[in-house]
Each structure stands twice: as structure tokens, then as C-alpha cells.
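The form predicted alone is given below as one chain in C-alpha cells.
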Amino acid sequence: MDSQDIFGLLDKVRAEKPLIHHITNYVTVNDCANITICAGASPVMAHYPDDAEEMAAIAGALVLNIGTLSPELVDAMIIAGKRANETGVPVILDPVGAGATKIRTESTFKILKEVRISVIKGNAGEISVIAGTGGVVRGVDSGGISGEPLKAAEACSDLTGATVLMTGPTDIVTDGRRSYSVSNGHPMMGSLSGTGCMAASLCGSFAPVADDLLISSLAAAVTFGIAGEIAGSSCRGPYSFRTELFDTLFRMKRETIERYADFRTI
């Protein structure tokens, strides 16, 4: 892989202007339209399943969160994502809390099984729940996995036939053949409700510009993490630290991420 490939996709995403259509919890709603809008991309929310199926269609990508399930949001999630899969539309799937609760671990599974999903953005908990190689889920937080966080995220990866963005201090991204470890971000990105959601709207918000999914999904965590470790350096607390981050995104330049970008072949 070229890193030109990586440094490049931020200015392609603000070329392209893709609209992304997310159906989330109602938390970070409007955390993850406006870190999409700060990236470049369009978002648009749409839940109602008609309205939804619709959407799918016409968007350059679509992230389905499970935060704040509902049996009428996972309908939705499906009956769009059955509608992406057939235009050729990337789903970016968020399993929040999945491990956490029967409803949470059902529902994601369900969503596997009846919808195509080519990106999977989770905690290593998450992650590994869907592997079964023995993760624990407090909540939205990872409580731990049994394993090596890379064995976990090339399991579910080779599980689910997705790319796999393992979310941590060091995050993880593999698609089951090619692996890298993105060192970027900042320990503030774990003191603020939402970060983790943002990450998956910035994978949506990436890969209709790329050809390569592992590729679209790299450069968003290279690209979160580097605002991240920015805002954090400067900010006072969780609140200043996300208005850091997002301005340091929306002014976040090529020359930024060639300077900050930190990960590796594993």
C-alpha cells in the first residue's frame, strides 16, 4: 500500500461532497452529522422505513448504529441495508454494546446475517463478541477480551467477510489478509460520550471515495485519531476538547495528516 493513498482520501471526500446515510441511536445524532458535515461529506438521517429503503439507495454509504435499539430501528437498519447491498451502497456497521444484553447481541446478529456489511467499526469487546472469542461488554464499553485484539478482529473479519476497525487505544484495522495498527488519538477521546460513533460516520463518510475498503477505513482512524491527539493537547476538558475536535477536523489539511499520521503494518 501506498501511504499516498491514506494522505490523499480527506481531499477526496471534500471533492466528492458523498451523502451519508446514517440510522443511529438518538445520543449522538447530532455529534455524527456534524462530524460528517466537518469531514467533508453530507449526512442525512433517516429512520422510517420507507423513507429509509429510499435513502439507501441514493447515499454514497450507509452507517446503521444499534445504540438505542428499537424493533422498528432494527427493521429499518434491514430494510435499508437490503436496499445498499442491492445499488452497491457500503453499510458501515456500529455494534453498540453488542455482548452487552441478549436484545443488543441478537439484534447484530441478525443484522449479519440478513445485510451484506462491509465495514464493522466496534470496541475490542464488540468485536470479539461477534468473533466468539470471548469479549465482555459493560454497557457501550469494552470490559476486555480473552485474546490477541489482532487474532479477535481477523476472526471477525474472516467471520463476517467485513473489514474490521477495531477501536482502542491502539486501534485495528484488518480486512483478514492485510493488517495495520494506527497509533493516533488521544485518552480525552474517551471522555466524551460519542467518539466512537463519530469514527463509524467517518467510515462512512470515507469509503465511497476509495476502491479499497481497508484503504477508506484506515485513513478515517488515521484521520479521527490525528484530530483527536490535536484537540486533546489543547482543549480543558471533555466539552473544550470536543469543540477542539471538531474545528481540528473541519480545518484538518493533508499536510496535517502526512506530518501526524502513526501506523503500521502488524
Given for the second form:
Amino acid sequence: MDSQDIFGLLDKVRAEKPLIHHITNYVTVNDCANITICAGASPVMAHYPDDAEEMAAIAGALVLNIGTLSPELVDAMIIAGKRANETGVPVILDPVGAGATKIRTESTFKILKEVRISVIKGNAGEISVIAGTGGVVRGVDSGGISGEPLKAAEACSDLTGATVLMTGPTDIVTDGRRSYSVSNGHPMMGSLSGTGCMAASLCGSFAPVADDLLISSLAAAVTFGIAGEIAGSSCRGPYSFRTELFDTLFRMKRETIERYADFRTI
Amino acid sequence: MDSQDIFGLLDKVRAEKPLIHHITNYVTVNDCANITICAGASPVMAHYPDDAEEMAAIAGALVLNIGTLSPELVDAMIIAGKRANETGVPVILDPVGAGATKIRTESTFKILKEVRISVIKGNAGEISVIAGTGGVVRGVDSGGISGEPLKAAEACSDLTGATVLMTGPTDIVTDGRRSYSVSNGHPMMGSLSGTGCMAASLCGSFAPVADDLLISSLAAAVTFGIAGEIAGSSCRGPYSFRTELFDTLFRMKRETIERYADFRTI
Amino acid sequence: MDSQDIFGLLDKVRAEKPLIHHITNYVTVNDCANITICAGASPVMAHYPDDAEEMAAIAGALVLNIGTLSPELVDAMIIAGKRANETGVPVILDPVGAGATKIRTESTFKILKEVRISVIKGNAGEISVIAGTGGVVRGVDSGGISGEPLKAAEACSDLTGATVLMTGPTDIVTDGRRSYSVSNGHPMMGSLSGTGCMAASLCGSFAPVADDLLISSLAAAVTFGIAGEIAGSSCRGPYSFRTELFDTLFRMKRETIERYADFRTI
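Alright, leaving the form predicted alone aside, put up the form predicted in complex with another copy of the chain.
What follows is the entire complex, opening with the chain shown before.
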């Protein structure tokens, strides 16, 4: 595995401009569309089953986010997810609020049962809820976990077969066999709604251009974290941070990623 | 009643970080989430009845906003609102466009009949429509009222039992017995979509940390208005205003509120 | 036809402040609301059939956008559109993604069959799909067309009876008899989600204040393009561009439009 790939993936996204189909929440959907553009990919949102199924088949990746779910929306996710599975399109799941309410937890497991998920992006609480290792979720925020973060991420990967990106002050990326920690990022990312959703959009944007979902997810986490660090160094609050975050990602060069990337095997 | 409380409430929101559950419109929902974060609270949006009911029970406050309503959404609001009532969670209602169309007016009265509302936040037209004192609403904007603003706000409070925040160039806050006018604010707030919705989110954010909903609503109006004044003094249009508004609230200190607060008993 | 009108329409929007009713997607809806305000009009979003029908009747224009469609939403568009037709309210259609999936294409033709559309705003692919002149749409982006852009725009206008605004590096505005090309604009407009939707909102904002939909659509395209040019000259990425775009439109003066307008008869 050539770790160089991590630094070159953003340019590959820009060269290939994959179509990233989202079935997502109505809170952060605009930022998800725009972060996808800033990474060089092309976003599309389609949630009606017929529309979603057809769009999933022609997409480079499918991002499922249960932030404002309903049973109908979950059904659409499953229909689109199955179609994506048939055509080899990677599926990213963001189980927003799994563990906070019964329907969020059950819907997460329903999607995981019906669709082969390529990457799960979640906070420590959500990942631990899926792993069954004891996670607490309050609204859509992690409310703490019982065990070791790495163990929970690995258990989540083992159970689901997915690559897992567990976001937090330190991100963890694992496919159950290989694991990385990522120290890139900035506390201001926790003061802007939807940074988790955006991370999932970036996992989707990077997935189609890499052979290895661990590497694409790692690259997404590192690149986003670096953009956050740069934006965080000059902002005066969450909204100037947001402007800087998106603009910085849009202008990000390979050299910047190489220079600031801060991850290691764990 | 210690008027000092008004200046200290923002810090209490930040210390307690209450979960503010919204069932709201898809137009301004992102700004509602982020303004809640900027005040120091934690937003969650959940509109599917099962999800909304469970979320309402664990929330610090529930904000209902009919900006893009449907009968199904209103039903979800009532289910969540009843649950909030049972568990003592304050419920804030933003009757967006009440008076503009039949369904908006009827849905407002239906919610008021089924749910015990703690705080109603509306423009002069909407509040007057609820009060029955003659209000005109054009789209989602106030189109003028027949009588005195204070009389309409007091009548709305008397009829509903709720504390009323009537927003406008001068805000009025009343619980029917005690009334305040708030002169903080900036004209640019009328040139940004959703400032009314944001005011309701702030009423929700402040409600759980105060004993007195009149004081928490007054603090919300004053604090938001001051952020608007500061943002308005340096912006070049609605979007730089928005960035400044959110960042200013995020950084707002007690001293700033004490210094600029401009309200009085009426 | 007095070409001066083009430069004076923005001030007419501000003077008359028409109510612009949108039934639109949940991705870019906030920007659509705010761009409408920045042009001087008053946005309202209402999608539930009863609400939409009533709102359409009192609006200055109705904007239909199928960016995140469902059959129910398309039905609401048709109900509101028919009501708008009865009351003489101009209807703008943005056929987002027509040609990309079966339901988007079919829904576009269904709306066109049931509602008399005043203005169609689309990218080259979408307009060519409607015209039947060979258009490719990938997600919500134009993927190329077979013939001449002007021929496609004219054919679309001939088939539908609508004025057509085909957006792209060069915009084309035609009512089938008279045609203009507009060179205003900036490449950054292609790197921000929803600039197409915003263009449709502006067509809606300008339509009620002009006698001639060709002129109002041309004015919308020119004015938006100039705002894009000015914003693009000083931005550092899509989000600082967005802030500048909205603020620039908000402050735009007749003199600026006169100075920078770059369109010609074709």
C-alpha cells in the first residue's frame, strides 16, 4: 500500500469528478452539496424511490444520512442502496443519532441488514451503538462511550464488514485489520452544524477514485481535518469558519495535504 | 425578579448546553441549528412522529415552526408537543404565516388547542391574527395590524396563556401581566430570511435555563438584537451580515449584553 | 421595445416588492429565499397543496423547481400552477435534472402539459431534453447537447410557448421570435450549488414588474451575471463568492447594471 495515494486522491477526485448521490437530511444538505463541489465531485440529491434508484445506478457513490429520517426515507435508502450494491457503487452510511431514539437505532440496523455498506462514518457514540460496545448519543451528538474508541471502531467494522471512520477530536479509520488515527482537525468543527455530514460526503467523494476504501476514507478525514485547521486559525466564529473551511478545501493543493497530514498507524 | 438574570442567561445556556428539539421548516432549518449552537445549546431536528415524540421527551425545549407545514407535520408537532407537556419541557411556537393562508391559520389554532404553548414568537401580523385583534400577513411577513402592538401581544398572551415575543423594529415581550419593549436590533435583520425563526430557536435555547419564561424570552430578544446591531454596523449586505450575526453571538460576552441591552418596562 | 427597461427593472422589483411563491427543492431553498430578498422581492415557500394553491393566487410569481421532486410535490406544483394560471400569475419552471432520470423527465413534461409556463430556466442539457433536440444531463448538470444551443432554446420555446433562459458560460434568452445572448457571469457560479435555482428565483422576482417576460428574464440573467462577475473578482472560493454574490446583488445600482451589462441580439 502506497501511502502517497492519500495525498494524491483529492486531485483524482477533481480529475474524475464523480457524481455523488445523497439521500440525506434537510438540515445540512446544502453544505453537503457544496462540500462535495469543493472537493471536486458533483453532488446530486434524490430521495423519491424511483428517482433515487435510478440516480444510484449512475452515481460514483451513494451517501445515506439518517439525520431527519422517516420510514419512507429509510425505504428509499434501502432501494437505492440495493441498486448501488448491484452496480458496484460504494455506499456510505452516516447513522446520525443512532442510539438517541428507537427509530434511529432500528433504522440504522435495518439499513445495515439490507444494504452492503462500504463506509460507516459516525461519532464515537453512534459507532459504539452499532458495535454494541456501549455508546450514548444525545440528540445527534456523542454522549460518551464505555470502552476504547479503537475497539468500538474495530468491532463496528467486524460486525458490518464496512470501513469505519469514527470522528472526534482524534479520528479513527479502520477496516478491522488496518487502523489509523488522524489528529488533523480543529475544535471549531464541533461548533458548526453538519461537519459530520460533510465528512460523510467527502468519504463518498473520495471512494470512487481509490481502490481501497480505507485509504479513501483516511484521505477524506485528513483532507477535511487540514481544511478545518487552516480555517480555524483565522476565523472569528462558526460562520466565518464555514466560509474559510469550504474555500480552503476548494483551493487545497497536494503540497498542503503532504505538509499538514497528521495520521499514524495504530 | 432580578433583572441581572437577563445578562447572565447566555452563560447559563453555555454551561448547561440544553438539547433544543426543532420541528421546523426546510427553508431556514440550517440557520436555526447553527444559531442554537452559537448560543451554546445543542440542536436536534426530528419530525417523524415516533422520532419527534421520543426526542421531545429528552429535550430541554421544543421549538415548533410552521413555515413549511403539512397536515402530517402539524400532527407530528402535536404529538411531540403533548409529550413535551407531559414531561414539563417548554414548547415554543413560531406561527409562520398565520393569517396568510387558511391552513396556516387553522394549524396554528389547532396546535394551540392541543398543546400547552410556553412561548409564542411571531411578527405583529401573526400575533394579531392569534389575538383576533386584526392582523394582516402577506406570505410570511407582517402586513400591518389594526390596533396597538402591545394590546395585541397582551391579548395573544391572555388567550393562549403563553409568553409572547412579538418581533419587529421594536420587540414586545409580555406574559400578559408584565411587558417589556426591546429596542435592540438592526434593520438588516429584516433583509435576511429566517431571523424570526432564529429568534424562536433562541427563545427555545434560553427557556430551559430560566425559571421565568418572560425573562428567558426577553434575554433571547435582547441578546439576538445586540448581535444584530453589532453585525449590522460592519456588514455589506445580508450574507456578510449573517456571518457577523452568528459569529458575534458565538463570541458574545455578558459585558457586551450589559452594555448594549436596551429594553424597558411598558 | 425600450432596452432601457432592462436597467430599471431591479429598482422596480424593490419598489413593488412582489411576493414570490416557491415550490422548490430542500437543497438550495435557503439561497433561493435570500436571493429573492436581495433582489428586493419577498419570498414565501409553501408546498402543501392547499397552502400552495392559496399562496399562488396572492403571489406576484410562482417558481416551480423539481430539484428534489416526488409525485406528491409535482401534484402540488400542478395545483398551484393551475391556480396561478387562472389568476394571471406568471409561472417559472426550473426542470432540474430533466433528462437524468425517468421521473424527472416525465414530471417536467407533466407540468408543461398541465400548467401554462411563462418562463423555463434550465441548463443546456435540460432545455435540449425538453426541446427534443438531444440533451444529456448528468445528475443535475448539463452533460452536453447535440445541436446548437440557440436552436435548442428556440425549439423549447416553440414547443412550450414559454420564454426560455438557457444558462451556461453564455446565457441565451429567447421567446422564439427574439433572442439574446448574455455574456455576464463568472466561472465560480458553476462551483456553487444552486446558482441555477437562484437564477430561476430572479426570473420570478423580475417577472411581475415587467410587461414583457423576455425583458424580465434578460434583466434577471444580466443582473445576476454582473453580481457574479463582481463577486468572482474578489472571492477566495465558493463560500466567500456566495457572500459577495448576495451582498453585491443587494447593493446593486442601476448604474452598475448599465455599466457592466453585456448582452446582444442574436
